[in-house]
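Just the one chain here, laid out as C-alpha cells, in the form predicted on its own.
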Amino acid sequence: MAEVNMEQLLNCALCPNMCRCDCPVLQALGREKVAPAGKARFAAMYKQNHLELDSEVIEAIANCLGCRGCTVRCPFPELNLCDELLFARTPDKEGRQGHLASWEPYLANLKKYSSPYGQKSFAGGRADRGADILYFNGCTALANHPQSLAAVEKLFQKAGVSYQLINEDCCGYPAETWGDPELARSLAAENYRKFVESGAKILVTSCPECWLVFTERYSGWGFGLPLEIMAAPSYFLGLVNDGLLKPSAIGQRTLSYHDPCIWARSAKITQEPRQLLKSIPGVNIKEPLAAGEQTHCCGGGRMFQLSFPKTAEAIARRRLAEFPSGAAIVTACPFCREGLSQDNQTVLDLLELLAESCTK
C-alpha cells in the first residue's frame, strides 16, 4: 500500500507556489481550495488528523488531472504531488478513504465489464504465433475511437512486423483513481496473465495513462512485467527510420502538435511525434504556445473529464486557445484528442496519420 510522504506534502503546502500558473485547475476554476498549495494543505491536515475527509474535501484533493505541470516551476526536485494527492485519499492503516458519489458507476462498469465505459474493451484476440509484439490499444480507445487500433493494425501489416492483441482489461489506473485499489491490482492481475501467456517480448501502447501504469505502478502492486514497455510514437518512429514504414504526401498540411503531458514529462517524449510528422510529405508544422515539457493539459489526465467534466471542459477551451489559427491539431493520446475535440473542433490522431500516409 503507497503511503504518503509527509515532508514532501508539507513542502508544497508551505512554498510560494509559483506553480500556481501552470495548474489547470486552478486556471479554470480560480479557487484557492485546488491550487497545488490548496490541496496539499487539505491532504496534509486530514492525514495530521485535522480534517475529516469529507466530500469537500475529497473533491478538492481529486481535482487534480495528474498532469504534472506543477513539477515545471518546482523548487522540489522530488515531489510528485499528483501521486502525493492520490496516495492521500486512497485507503489507509486505518481503513479511511474518499469516494465520491460520482465515481460509483464508473467503478461499478469496471467490476462488471474490465472497462469503466460500460462495454467489454474487445481488441480481437489476434496472435500470431511466436510474435514478440504485443499492442495494447486502452480502453479509452478501444470504446470510443475503435478506428485507431485499425489504423495500427495497418502499420504492422505494412511494415511487415507479426503482432499479437489480447482481450484487454482496463489497466487498473482508473480505479486507483477512484480510490479502489484492490480492483486496481484485480485488473492488473489479468492482465500480467495474458501478457505472460502472449510469450511476447515488447509490449506497445498508445495510452500514455497505460504506459505510465505499467512502467510505474504494475512492479509496486506485485506484477512486475517481463516484457519491455514501448510508447507507440517511439516504436513506429523506429519503423519509419528502419525504413519498414514509408510515409508518402497526403497533400499540403498545417499541423500543430499537442504534447500529452504525461508522453512530456513522465517519458520525455517530445521530439519523436514531431519526427514523425516531419516524415510524412508536405506536412509544416506550428507549434502552440506552451510545447514540449512545458505543454498545457488538455483536461482529460486521471480520468478527469468523467470526474469532472464541466471543469474538464473548461480547462480544453483554454489550452484550444493556444493552437495557431489554420493548423489541425494533432496529438498522440485518445484522452487528449477527446478533451481537445470542443465546439465542432476535429483533433487528428499521430497514428492514423501516419497509418493514410502509408497505406495510400
Contents of the next structure:
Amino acid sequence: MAEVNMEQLLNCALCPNMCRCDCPVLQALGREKVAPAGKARFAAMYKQNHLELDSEVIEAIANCLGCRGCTVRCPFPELNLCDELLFARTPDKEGRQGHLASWEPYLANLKKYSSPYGQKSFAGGRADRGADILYFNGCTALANHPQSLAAVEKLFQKAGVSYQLINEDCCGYPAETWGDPELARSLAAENYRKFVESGAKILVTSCPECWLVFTERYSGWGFGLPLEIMAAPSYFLGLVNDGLLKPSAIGQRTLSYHDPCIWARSAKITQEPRQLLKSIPGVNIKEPLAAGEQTHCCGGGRMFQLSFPKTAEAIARRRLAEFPSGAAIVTACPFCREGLSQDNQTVLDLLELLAESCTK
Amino acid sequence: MRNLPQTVIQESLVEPQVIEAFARDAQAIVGADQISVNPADLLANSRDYWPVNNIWMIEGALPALPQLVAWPGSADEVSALLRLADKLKIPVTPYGEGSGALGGAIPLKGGISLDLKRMNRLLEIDEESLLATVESGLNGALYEESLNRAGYTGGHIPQSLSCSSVGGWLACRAAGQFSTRYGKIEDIAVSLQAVLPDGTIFSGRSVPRAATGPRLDHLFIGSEGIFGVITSATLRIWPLPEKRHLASYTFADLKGALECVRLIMRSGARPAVVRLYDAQETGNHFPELGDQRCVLILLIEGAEKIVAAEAEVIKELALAAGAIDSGPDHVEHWLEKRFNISVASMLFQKGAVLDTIEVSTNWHNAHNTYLAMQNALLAVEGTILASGHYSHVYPDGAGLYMTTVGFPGANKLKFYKEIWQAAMEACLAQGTAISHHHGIGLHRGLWMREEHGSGMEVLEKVKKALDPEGIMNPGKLGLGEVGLWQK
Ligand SMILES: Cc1cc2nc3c(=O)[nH]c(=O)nc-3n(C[C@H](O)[C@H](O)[C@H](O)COP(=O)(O)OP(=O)(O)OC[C@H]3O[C@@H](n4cnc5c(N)ncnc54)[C@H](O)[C@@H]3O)c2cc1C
Ligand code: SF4
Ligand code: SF4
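Alternative state: the form predicted together with its partner chain, after the form predicted on its own:
Zooming out: every chain and molecule, the one shown earlier first.
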C-alpha cells in the first residue's frame, strides 16, 4: 500500500502550485506548508533522503482532504497527489513515518468496534436473503444520521426491490487515512467475506468514501469484488427512470446541490443527483459557485472532521459562503452533510428528500 | 526538526534571542497562532519559483530560511509588526504566493517571512466608477472569479493567475496576457495602501487623475517589498466583454511580422492579446503550422461593433503585409493550453536547466534584441534551445519573452549563471530594459546598475529615507552588496 510514483511526485514538487487556488486546506488555513506542491516538496525531499520527517512535517503532508480539487487545473493527468502523499502517514520498517498521536483513539475504535465512532456501526437489520442488491450505508451515516438508512429502506420497499443489509464493518478508508494499512485490509477482508456470502450481484452505497475504497482499493488489497458497485444516486435514478419510484410534490422548494468531491471528480456523478432532484415536482435548482466537477470540498474529506476538526470547520464555512441565498442546501454524502451543518444551517440529504417525495 | 536541508545562499541570520524577543511581542499583536517558528513553516516559506530553487531542491538543498513566519490580518497588524521588527533590526521579507521568478521572496538574511495570505478579502466593487478594492494577499484566480461572478473582469490574467497574489502583482509590476487592451498592473492600479518599516500607513486616493504632487502609490509598484508592505489596492475593472473575436495570421519572417504588429498598434486597434512567435516556437506550440513561419495570435474583445471594426483593420494590415489568414483555431488552442507548464517540471527531472527571460524593447530594437539574445544564448555551451515570442505589445514597443533550455551536465548552476550573463549583456547592449514583467528579485539585481546608471543612486536615497535600518527585503532589487549569493 501507499507506493509512491516518484516521477509524478517530483512533477508536483517542481510545480509552482498552479492549483493553489483550488486547494481548500490551503485556502482555509493560509499556510504555505499545506500548499499542494509544498506538501509534495516535503514528501519528495524525504523520499530522496534530504529531509527527515517529524510530526510537524507529517501533519503538513497529512493536511490533504483527498478531495482532488488540485486535479481540476493540474497539467499532469496521471498525478493523483492525495494518493502520492499517503505513504507519509504509514509507519515504515524503521518507524520513520507514521500517524499522528491524535489519531490513536480513532484507530483504537476501529479495532474495537469496526467503526471510528466508538460504537458498533450496524447490527444486521432487515435482509432479504438471496436478493441481488446489497446496500451498504457506511459507518459515518450510521453514526451521525441513523435516519438515512430508514429512508433508503423506504425507497427500496416502495420500488418493490428486494435488498440485503449486512452487519457492516468500516470500509477501510479511515484506517488507510490514519496510516494503518493492515487494519484497513483486515476490515476489507471482513466486508469482502460478507459480500461474497450474500450472493448479491450489485453493491449499492450512499457513502462516496466507501464507494472509492471499494472501487479503487479493494482489488489492490487482494479483495477484487465479484459485484457491480453502484453509487446510490445513480442506482435510485435508475429506479425513477424505470417508473418504479414516482416522486410527488413536497411543496415549492429552491434547492442548491453541493457536489461531494468523490462523486463529482472520481465517480463523475454530477448529473444524476440533479436529475433526481428535478424528478421531484416543484423543485427549482440554483447552483452554488463551484458546481459539478469544479466543486469545493466541504472540509470532511479524509476524515478531517475527526482528524483536524477546526480545519474542517473553517473549510466548511468557506464552502457555505458559496451557496446562493434563499436556497436550501442538499447533498449526497454523510461527511458533507455533517460538515456543512454549521451555524444551524440545515443540510438535506438527497435520498431522504427522495424518500419523502416518493412516500407521500 | 532534526537535519533541516542545507541552505545554499543564506547570507546571515539574526541572533535567536532577538527573534524570541520579537515573537513575544508579536504574539500580542497578531495572536500566538499567527506566528510560527515551526520548521515546516520555515521550510515552506524559504523559496519562490526562481528556477534555481528547483535545481537545489532536486539536489536536496534550499536557498535560505526565515527564522519566523508571521501572518498579519490587517494593515494595523502589519504596521505594528514592522515597527517591532524595525526596532529590533530584523529583516522582513514579504511573501505573497511564492510564484516570483527571480528569488524575490527568499529570506536571504533570515529574519521574518511576512506572509500576506490572511489578508485575502475583496473589500468592495464600485460598479459606477469601475473599481475594485482588494487586500493584497488575495489569490489572483479567486479575485478574477469573484469579479466574473459580479459581471466584471480585472483584465489581469498572467500565466501565474492561479498561483500569485494581487500584492505580488503590484510588487513585481506584473503583466497579464491581456495587457495590450487592459494594461500592465501599473496601468490597472489606481491606488494602494502600503505600510512603511516605521509603521506609517500610506493610503493613496482612488481618484482617476490628480495634480496633487507625485503619485506616491507608484513608488510601491515594482518595489518588490524593499520599501514596505502593500496591504491593499484599488484596481480598475471592466464589464465582461460583450464579444470576443479570435484571429491568427502567419508570416514568412519575424521581422516583417513585427513591422505589421507595429502598424496594428499605430492604427489605434487595441486587441487584448497580441502574441507573435518566432518560427521555432510556432512549430513547438502549434505543430500543425510547421516551424517555417511565424504565427501572430490575436484576441480582440469588447463591444461588438468596436471588435468588428478592429478585426477588420487588423485583417487589412495583416494581408497587406503578405500574411496568411490562419483562422481562430490556433487561438482556441492557445486559450486551452496557456496555463499548462508541465514541460518545465518534466525537463527539470531530466536534468535540464531552463528559464524564461523577458525584456522590454522599443520598436526600433525589437528585432535586433531578439537576434542578439538568441545568439548570445546559443553561444553558451550546453544550450539546446533559445526561442522567443513577443508576448505583450504596445504602441511604443513590446515585451520579448525568450525561452532557453540546456543540458549542461553536472554544473547546472554555472550554466545557469552563464545563460543569464549572456542574455543580459546582449539585452543591455541593445538599450533594452532587462525586465518586462518578472521583475528584479535577487538574481537580476546583478544588472540593475547598468540598467539605471545614476538612477540607482536615487533608488538608494529613497530606500534610505523610507527604510533607514534596511530591514525590508534586504539584498533585492540590486541594492546592497549584490551577487554574494553567486559565491
Ligand atoms: C508559471 C508562472 C507563470 C508566470 N507568468 C507571469 C505572467 O504572465 N506575468 C507576470 O507578470 N509574471 C508572471 N510570473 C511571475 C510571478 O507570478 C509574478 O511575479 C507574481 O506577480 C508574483 O506574485 P506572488 O504573489 O507569487 O509573489 P511572491 O513570489 O510571493 O513575491 C514576489 C516579490 O514581491 C514581494 N511581495 C509579495 N507580496 C508583497 C506585498 N504585499 N507587499 C510588498 N511586497 C510583496 C516579495 O517580497 C517578493 O520580492 C509567472 C510565474 C510563474 C511561476
Ligand atoms: S497537483 Fe498539479 S497543479 Fe497542483 S501543484 Fe501539483 S503538479 Fe501543480
Ligand atoms: S486533494 Fe484536495 S486537499 Fe489534497 S492537495 Fe489536492 S486540493 Fe488540497
